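Only one chain is included here, represented as structure tokens and corresponding to the form predicted on its own.
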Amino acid sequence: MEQFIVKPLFGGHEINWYTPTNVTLWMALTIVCVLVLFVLGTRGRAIVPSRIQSLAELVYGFIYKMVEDVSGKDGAKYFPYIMTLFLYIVFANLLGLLPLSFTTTSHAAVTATMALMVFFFVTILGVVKNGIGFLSLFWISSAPLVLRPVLAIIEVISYFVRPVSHSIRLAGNMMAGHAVIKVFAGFAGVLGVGAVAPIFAISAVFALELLVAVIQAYVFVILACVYLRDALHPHH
């Protein structure tokens, strides 16, 4: 688990609130590869594009239509925020599969510092367009009278754990991953000459860290959009 470690990048073990680690490092690589696709690879927005170009839209079509899909129109203009995130995870993500980098989202901290900012955003939103109407989240009226008030604790109950289970599923996924290939190479260095199945298990299973790296963005995003769309229309 020392892949796991946050580390000091200048010496010494300390660690206060100022001291630049591998965290925050790998944080910063995400930034500048975010930036390099969608700044600098779409700056000159050529009529026939180029491979940065076409992946940068490709993207930006994508998340786009997701949102809009499952928030509705009036969901879009938080678009920039979804896709913000979606490219921070992922790219976050793809990172922390290289040798000797750090995954940044398997630590906990992280991803619940976006799960709370996502939870407090549609929450805020939620109150600011529909005032007191924003309860009838919790009241189910399509169930029969005598349910709804245990129906509507069960609900308050769900909607506070949002957070906890948004972080904590794209933290354990990351990092159970990342542990599973660490296990297959330490088989690999023991069994020396003798090692090609550790080899193939670990090509196996890296290959499924990359489709997990960007499906668990995307389950992240998707599920930032359903709160959403309950803040917008908690009617439905």
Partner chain sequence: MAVEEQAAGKAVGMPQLDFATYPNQIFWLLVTLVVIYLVLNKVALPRISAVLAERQGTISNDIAAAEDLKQKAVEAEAAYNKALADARVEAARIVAETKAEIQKDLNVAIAKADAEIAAKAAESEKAIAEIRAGALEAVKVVAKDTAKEIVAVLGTKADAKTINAAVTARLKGGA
The other form holds:
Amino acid sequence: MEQFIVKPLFGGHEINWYTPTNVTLWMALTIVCVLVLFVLGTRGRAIVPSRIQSLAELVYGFIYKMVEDVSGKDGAKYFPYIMTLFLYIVFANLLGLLPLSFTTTSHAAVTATMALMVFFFVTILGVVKNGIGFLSLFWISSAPLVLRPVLAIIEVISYFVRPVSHSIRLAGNMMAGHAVIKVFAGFAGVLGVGAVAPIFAISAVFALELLVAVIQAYVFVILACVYLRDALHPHH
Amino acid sequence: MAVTGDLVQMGAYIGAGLACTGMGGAAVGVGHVVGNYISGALRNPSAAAGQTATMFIGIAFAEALGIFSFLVALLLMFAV
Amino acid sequence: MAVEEQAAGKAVGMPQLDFATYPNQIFWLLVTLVVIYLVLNKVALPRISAVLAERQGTISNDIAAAEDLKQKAVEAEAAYNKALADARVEAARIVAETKAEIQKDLNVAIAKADAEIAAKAAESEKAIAEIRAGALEAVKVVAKDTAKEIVAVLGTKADAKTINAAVTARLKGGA
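Let's see the other form, the form predicted in complex with its partner chain, since the form predicted on its own is already up.
What follows is the whole complex; the chain from before opens it.
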């Protein structure tokens, strides 16, 4: 669990809200990654893209298509926000897989902040766009009349649980992956030189974690898009 | 007092181990989602591409519950 | 693990539940997100969408140009075929004209030759007639002379006038 401890970068124990910590460092590195991929990589503005530019275009096209498919055409104007979330999460996850790194997305504070941002943004947007009609999200008109109040209660609860599951999913996945690797590394430490099996297991889990890092970022933003669709079109 | 503390810790560890069984449920759930997706995709491959996102959402929901049980285990181990 | 954390002054086992670090994390997260958002919104996304639109435009322009060229090729082929057909028609016309001209010349030449032949035939006819007349005359003279000689030989005296008249009468009657 030491890998998750927040430490001030320049010594001392006091952590104020402005203290530069390892959180600051690794978040700054995600910004550097975004800059390299999306500013330096697309510098050429080439018609026939370079490798790094085509990667940036691939990510752009992938997320844009997802936003459009899931949220609908009118959701496309929130694409920059979704893209920001996706890039931050995916780079934070991938940087967290480097040995001795700090995974900012494994902290509930970080993921909960993002999930709450999405939650409040979507709720306010839904109320502004649909007014009182936004409440029809909870009143499932296709269900039998008797069941509707019950379903409404369930829907309301599930609506307010959304940010919890949304945030814990990401943080939990990141933490779980790192903890599993840590456990196998502990086995390797105990076995010493002959630790073939734990090293093999660590490699396998690492590969899985690479996949999970990208998939969780994808899942986070796809759920944000689903919530966005609910806000834009509350009538199911 | 020491005995009580040990008992509490033992209970916490046992609870953590039990909580981890919940992850098996998540595994079953994820397997179910993906398996059904693939069997559907084999029946109608042309419709498969459009439902990949839905599958990932399904996986995310199923997996979240497993993560919750893992979280409970962690809380019992380290926070209680 | 717990010992180290206690040494670091931490009360909880899970760093994620150390609420003292929350303001710090949230603050830096917001800073990061705002920076990424600004970078994306001001620089990266407009640039990428411009590049994609430009590429799309280039591709569709190229396709349109290719379509245009194809159209031109089809037109050129049609023009070529038309020119070929025209040339064929022209050639046929020239052939017919030439044929007609030659026919005309031929007709003229034939007519001329016919006329010449007719003239020559007429001339020949005349010559033959003359020869025939000449021969008749000669026959008369010979007949008169012969008749005179015969008469003389027979010993009969007869004058030339009478003999001539008799021969002429005989010739006319015999003829």
